[in-house]
Structure formats: structure tokens, C-alpha cells
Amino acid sequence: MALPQPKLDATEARIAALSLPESGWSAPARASALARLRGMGLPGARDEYWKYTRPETLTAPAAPKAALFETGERLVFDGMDRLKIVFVDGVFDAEASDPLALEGVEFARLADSADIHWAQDLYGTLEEAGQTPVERPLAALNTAFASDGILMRVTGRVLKPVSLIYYHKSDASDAILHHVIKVEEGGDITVLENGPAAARFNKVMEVEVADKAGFHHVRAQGRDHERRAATHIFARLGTESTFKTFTLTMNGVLTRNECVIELTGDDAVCHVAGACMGDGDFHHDDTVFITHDAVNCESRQVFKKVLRNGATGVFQGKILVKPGAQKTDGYQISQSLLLDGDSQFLAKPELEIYADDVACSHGSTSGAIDEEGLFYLRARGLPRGIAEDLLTIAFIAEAVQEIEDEALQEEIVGRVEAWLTRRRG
């Protein structure tokens, strides 16, 4: 069926705007992902998995300009021992950036790999597949038109974290980015990813992860408020292997994170967490789809969102349960802490099951700060600000509590306290 004309014209103007890179072997599915793109047009108000977020901003040909801004704290996981690989306005700066060399990984920038690589066989492979049953053209137009990204193949454990720093210089860049990871059998990684990146941001991560091996996710969104970002993960699972991801976004006034797992080996476990703090004209939106292909599967999906001055917070999560997939056991929470009566919360949580013998659960609140706590704290002597702070933060904790590592965790947590510090005055 031919597109209507405004979205036609609108996702031609957007091809206009933008050039395929030279690329090599990369060239097929760039070019097989601007003919997705082409036959299903970006995004408009009206598609059914963005009627709780305007997509005009996304998806004009030109990014709205985002100010800088500066808190004056250290950046987050500045403290911790990793691997730093930087991007400026989606651009890989090497001399900020450590050397690519760890072992147990194989690195490439996608920019430079010109010859037959891995990456062949993966690249634009999981995000052609997310597009049945929802259409992800924001993802098709990475795909096609991504400048950088790095590709990393895992082959072994680990042992220090992978580090994706994203600074913001110009307050008119438009970044596209496309990472890729292979996690070989038995490998095990955690990457972090941390910074605003540019005044407009397409990401997209595909991570393949294969039998008895594991992928470890932590990302921290925020510092410059104008920015805008549409990322996507997309993620296939092996048997006995483990995903597991979580982010913290707090400023931007727009942010649609979507990820999109397939678990297709028996035992896989996949954990999607999220919690974001939002404060005013901050439109933040978790779109998450999950689907179990395979025997006694463990998946988790719980996301938190502060929300206050007027602020905006939406999640649409889906649990899909193929025939034969017996055994899942999939868990969905959604939950939000509105601080005022401005803010407001959209759910749209979703099951679909084939199978018979599931265990299977989705649940999604929104309320205001419990008074009984907050009296409880202030009758030992705390003060209003503090004692509410403290309650906000133990409303996030069970997305907090999905990141495996402890100092991790205590890193997220410091950043909500910094956050909710400075709102304090």
C-alpha cells in the first residue's frame, strides 16, 4: 500500500538531508535498510506505537538546536576502572579515547571497516528482524545512514567494562550511531554507556548473544536538557545466556528508548530495567518488546519514572509468547511517582500468549509520594525536602537493584541523590 503523501514527503526530505556513507561491506544493508525505510515512511503522531510521543522532532531534516550545559559534578563512571572509546557529535575521537586493546575483545570502527568482516552476517540483521510486528523506521534510518559505531566481538570473559562516552559540543549536531556485539559461547561482558551526545541522537546497539554467555548493560542518559535522542537495542539470545540491561535518564526534553529482545534458546534469562527523573518539559518514553521463542525462559521488565513540573513519562511493553515456548516465566512492572498534579504517566502494557504452561504478570501504578512515609521520616526530625528525596529514591530501587554490580548500583543511586540535590536548591 503506497504511504500517504505527507508521510512520503516527510521521509524523503529526511533522506534528502542525509548521505550514505562510502561503505563496503556494510553496503547491503544499508542499502536493504533505506528500502525498509522507504516502504514504510517514518514515524507521525498517528502510528499506533507513537500516539504518547510526537515524533516531528525526530524526525525533521534538520536536528533543533539544544544549548549546553554544565553541572560542574564529575561525569558518571568517572571513577571506575574501563575502557573509554569516546564519540563528539557522534564523531570517534581517538586521542580522548583509550586504545582499542583488551583481552577477550576484538574491536573495529565501523567507519574504517571497508573489507569483509564479522560483522557482515550481524549488521542490520536484528533490526530487520524487530520490524515484524512493529515498524521501527527510526531504527532503518540508522541502519542506512550511521556515520560511526564500534563493533566488538567478545570471545572470553572480561574482566574490566567497556566504557561508550558521548560528548556534546555542538549545539546543531545530529548524530547517528550503530553498534554492534557478537558475544562468542561462554564470553561475558558489561558495557557502559554515558553522556548526551549531540543535540539529536540516533543510536542503535544490536547485540547477539550466544549460548552460556552473557551481556551486561548500564547506561546513564542526561546533563544537557534540549537534547533529543531516539536509541534502540535490539538483541537475540542464546541458549543459557543472559541480557541484562538498565538505564538512568534524567534531563532531556525528549527521549524514546526502545528495546526490542528475542529469546530463541532454552534457559536464556533477559532483564530490561529503567528508571528515569524528570523535571518540566521532559517527554521521556521506554518502548519495550519481548519475545520468548524458546523453553523455560526467564524475562523481566520494571521501570520507574519520577516526574514533576509538568513532566511526561510513558511505557509501552510487550511480553509475546510464541507456541512451544512452555515454561516462561515473564514479569512486567511500570510504575510512576508523580510529585505534583501537572505530570502525568501513559502505560500501555501488553501480554500475548500461545503457550499453556506460563507464568506470566504485568502490572503498572501511578500516586503520589506515600504521605504515611513521609510523615514517619519527618517525625524523626528530617526535613520535608530530604525525607521526600529518600522516599523518591527508594521508589526507584527495584530498577536499580537489576544492575548486578554493587558499585554500579551505588554510582546510579548518587547520581538520582546529585539530581534531586540540586531540584532541592
Second form
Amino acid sequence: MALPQPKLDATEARIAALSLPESGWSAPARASALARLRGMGLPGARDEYWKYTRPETLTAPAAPKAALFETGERLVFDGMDRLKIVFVDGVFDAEASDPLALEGVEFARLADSADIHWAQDLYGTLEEAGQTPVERPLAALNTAFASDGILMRVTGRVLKPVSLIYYHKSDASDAILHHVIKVEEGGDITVLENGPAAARFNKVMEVEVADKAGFHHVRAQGRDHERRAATHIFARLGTESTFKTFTLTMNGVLTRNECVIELTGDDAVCHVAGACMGDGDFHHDDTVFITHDAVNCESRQVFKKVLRNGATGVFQGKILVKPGAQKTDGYQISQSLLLDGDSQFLAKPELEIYADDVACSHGSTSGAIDEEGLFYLRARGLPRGIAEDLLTIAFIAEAVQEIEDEALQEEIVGRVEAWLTRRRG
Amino acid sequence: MLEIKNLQVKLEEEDKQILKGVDLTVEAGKVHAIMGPNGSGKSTLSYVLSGKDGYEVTGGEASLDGADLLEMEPEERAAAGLFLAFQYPVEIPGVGNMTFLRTAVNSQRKARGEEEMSSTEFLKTVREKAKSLKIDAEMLKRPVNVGFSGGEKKRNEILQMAMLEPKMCILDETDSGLDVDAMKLVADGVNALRSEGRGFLVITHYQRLLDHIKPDVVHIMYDGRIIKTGGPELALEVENEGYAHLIEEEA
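Switch from the form predicted alone, shown above, to the form predicted together with the partner chain and output its structure.
The next block holds the full complex; its first chain is the one shown before.
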């Protein structure tokens, strides 16, 4: 079916503003992604999956300017033992990064043209698979035009986290990064991400988790306010593998985080969680699609949004259980804490089940601060503001607890506490 | 210490009078017990004194050491020395018991213009007091009341009371849901806090708790009023004969 003219024009205008990077091994994948993008067209406000989030600023030929955000304060994860990989406005910064050497990991840069066979087999394939049944044109655009990214092949249990740190130093930067991570059988890695990245940031992370392998991901987005981000995680999980991702988002006029996971091996476990703190001109969208295509797998989606002063939170979460995916245990919860009457939470939970021996539950709620809890804390002498902050932390606790590592949990809660304290003044 | 005069309270949401003129004075160093059938207004009294929303005071007064309680926010009442041990302690996931306790202690100190407790001093004190209540390090680390048994929750209330060292303690059915051993443990905790400068108001359905926490004065509450006041023997009378005859006397 031909695309409507406005959509076609918008897509071509965006493509015209980009240029295909010089790339040897990834060239076929990029060409195929470009064809996919042309076939789908960039998202428009009328598209079903963009009903709650306006895509215009994400698809416009040029990135809207975003003021730089530098506080000089300690950044999240600072001081933790980790391997740092730094990108500035979407470009790898070797000087600011640690040497790319870590036992159990092979590193390469997407921007290097050396032949990388394992990445060649993966680059763009999970993204392509994730286009059905729901189209994700911004991810296809990313595969076609990504200028940089890290490629990691994990061959063993990696003892310290790999930390991707993004800096935003130019107010009109438009970064497209594409990371590929392949965790081989028995391998295990923790990947951290933080920082503002660019005025506009389009990021894809493709993660293949082989049998009995583990992937843990903790991301902190924020606190720069004006930046816009559209991110995708595509993952495929093998037998008895574990995949856990958690995202904390604080501030941001527009953030769309998509997570597309396919459980293809039996007894795999997948947890996707997030918490966001929005105040004022804030729009945050979590769009999750989990496909169960194997027996006895577990998936959890836990999303908590704290919204005030007219902030908007969106959750579109789906569990698809394919025929034969018996003994599936699927759980999905999305909740918002609305701290005033102006904020809104838009949720679209979906279940689609084609197997008869499964347990799937989902729930979505919006509410104010728990009055019983508030009275309890105040009756112990806590001033209202501090009591509300503690209850806010209590509200997001279920999501934060999806992070396996306790030190990382504490790091995340510390960020939230600081955010709340700043707002109390 | 605690003075309540002709206190009248109705529910904000519905036009229902719960307290119809309560008079009660608890002196420093004394333990007063309030007994009464369900729905007589006992818990309402404890909530109104500690400042819970949803109640409207339509008449009367309540003061602590001369300060008007009804004019204060709940946290101000706490800082002034009022403590309510909840019948149903609230679970606060994601907030460690220790963090909560320390924030509470220091919030009150700050409100009173006192110096905050140092972390070493706090740790030492909390460990000491927790030990006597058989609260282990694990329970102190866990989120406030989350996954606690009924007995653990009540012991945790008494630990908070011990840490906050209030002047006036109100215990709202602290015995509910406790087995004999747990009740003894809680009662021992309360008795350890009895002192000349501290008053207690113990709300209970049963004489049982009063075997362990010996009251100086017992009040019977019915239909929003205190209908009889006596010594510890009044609690025994209720235990043996129920409330019916007392209510009839009143009527």
C-alpha cells in the first residue's frame, strides 16, 4: 500500500537530511533498513502506536535545539567500579573512555569498518524482527543511519559493569547510536547507561542472550530537560536465559522508550521495569512488547510514574503468548502517582494469548499519595514534605526492586531522593 | 498532662457524631485504660488526638501540657510529645526501617530546636532498644512493616515509641492480633517505658493486656462518651460480666 503523501514527504525530508555512513560489513543491513523505513514511513500522529505521544519533533529533519545541562554535580554511577565508554553528542570519545579491555568481552566500534562477523549476523536483524506486528520506523531509521555505537560480544561472566556515558555538548546535536550486544552461552554482563547524549537522541540496542546467559541493564535518563529521546531495545532470549532492564527517567520534554523482547528458549526470564519522575513540561512514554514463544518462561513489566504540574506519562505494554508457549507466567503492572490534578497518565495494557495453560495478569492504576501512609509518617513527626517524599520512594519501590544488584538499587533511589529534595527546596 | 474536655467529633464525610462529649485527664506517670464495645469511639479518640484527617471537631478541647493539640499538625503533635501506637501499622515499601526511625527521631528533634542525633549514637541506641524487643538486625533493615507478622508490626510500634521517647503514649488496641507470648513482649516493652514524666492511654477490648500493663485508672466508653471510671477492678468486672450491665446503668 502506498504511503499517504504527507507521510511520504516527511519521511523523504528526514532521509534527505541524513547521509549513509561509510560502512563495509553493515552496508547490506543498512540498505535493507532504509528500504524498510521507506516502506513504513516515519510515525505520524494518526498512527495507532503514536496516539499518546506526538512524534513530530522526533521525525523532523533537524533536531530542535536543546539547552545544555551541566550542573557539575556528581553523576549517577560515579565512583562505581566499571568500564567507562563515553560518547559525546553521539561520537565515541576514546580519551574520556577507559581502554576497551575487559575479561569476557570483545569490543568493537560500529564506526570502525573492520569485518566483524558476529555483529554482521546480528546488526539490524533483531530490529527487523521487532517490526512485526507493530512497526517501529524510528528504529529502522536508526539501523540505516547510525553513525556510531558499541559492539560487545560477551563470552564469560563479566565481573564489572560496562558503563555507557553520554554527554550533550552541542545544543543542536542529533545523535543516532546503535549498540549490538551478543551474550554467548553462559555469559553474563551488566550494562549501565546514563547521560543526556544529544539535543535529539535516537538509540537502538540489540541484545541477543544465548542459552543460560544473562543480561542486566540499568539506565538513568535525565536530568537535562530540553532533550528529546527515542530509544529502542530489541532482545531475543535463549533457553534458561535472563534479561533484566530498568530505566529511571528524570525530566525531559520528550522520551519514548520502546522495549521489544522475544522469549524464544524455554525457561527464560525477562523483566522490564522503569520509574520516571516528571514535573511540568514532561512527556514520558514506555512502549513494551513481549512475545512468549517458548515453554515455561516468565516475563514481568513493572512501570511506575510520578507526575506533577501537568506532566504526562504513557504506558503501552503488551504480552503476546504464541500458540504452544504453555506455562507462561506473564505479569504487567503500570501505575502512576499523580501529585496534582493537572498531570495525566495514559495506559494501554494489552494481552493476546494463544496458549491455554498460562498465567497472565495485568493492572494499571492512577492515584494520589496514600493518605494512610502519610498520616502514619506525620504521626511519627515527619514533616509533610519529607513524608510525601518517602511515600513517593515507596511508590516506585516495586520497580526499583527489579534491579538485581542492591548497590545499583541504592544508587537509583539516591538519585530519586535528590530529585525530590531539590523540588522541596 | 493530657487534658480532654467535652470533646465532640463528627465524621467529615457523613453527618455522624462519633464523640459526644469526652472528658478525660491523664496525669504524668499514670496509665489510663479505655475499654468499650466496638463502635464506641475509642479509635476515633486516638485519631482525633493525633490529628488524622476526616474528622471534624464540633466542640470541646484537648491539650498536652497546656498546648492546644487540636490546632497542631500531626507532626507538631508528635514533636510536642504525643505518640500513637497504631492498631494497623502501615507498610512503607522501599523505605528501610532504620532510615524511617532516624528521620523520625531527627525530625522531632529539629522541630524542638534540639541537636540531631549522630549516626553512631542512633545506631547504638536503636540496637539496644531493639534487642530488648527481640527485633533483630534483619528486621531493622527491612522496609517499614513490609512482610512483618502482626506481632512484629506491634513490636516495631513499641520500638518507635522507645526511640521517640514521647511524653504521652496512646496505644490503640496494641493487643489485637497478638498471641500470648507476643503480647507479653509488647507489654514488657511498654512497662520499660513507664516513668514519672510519661502518661499512657491504653485502648483495648480485653482485660488480658491489662494483666501485663497494669492501669491506674480504667474508663468505659460507650456511644461517644465515657460512662464509667474506676480502678483496675473495673476491667475485671468487664471481663467477667461484659458491658451490658454498665450500659444499662448509664441508660
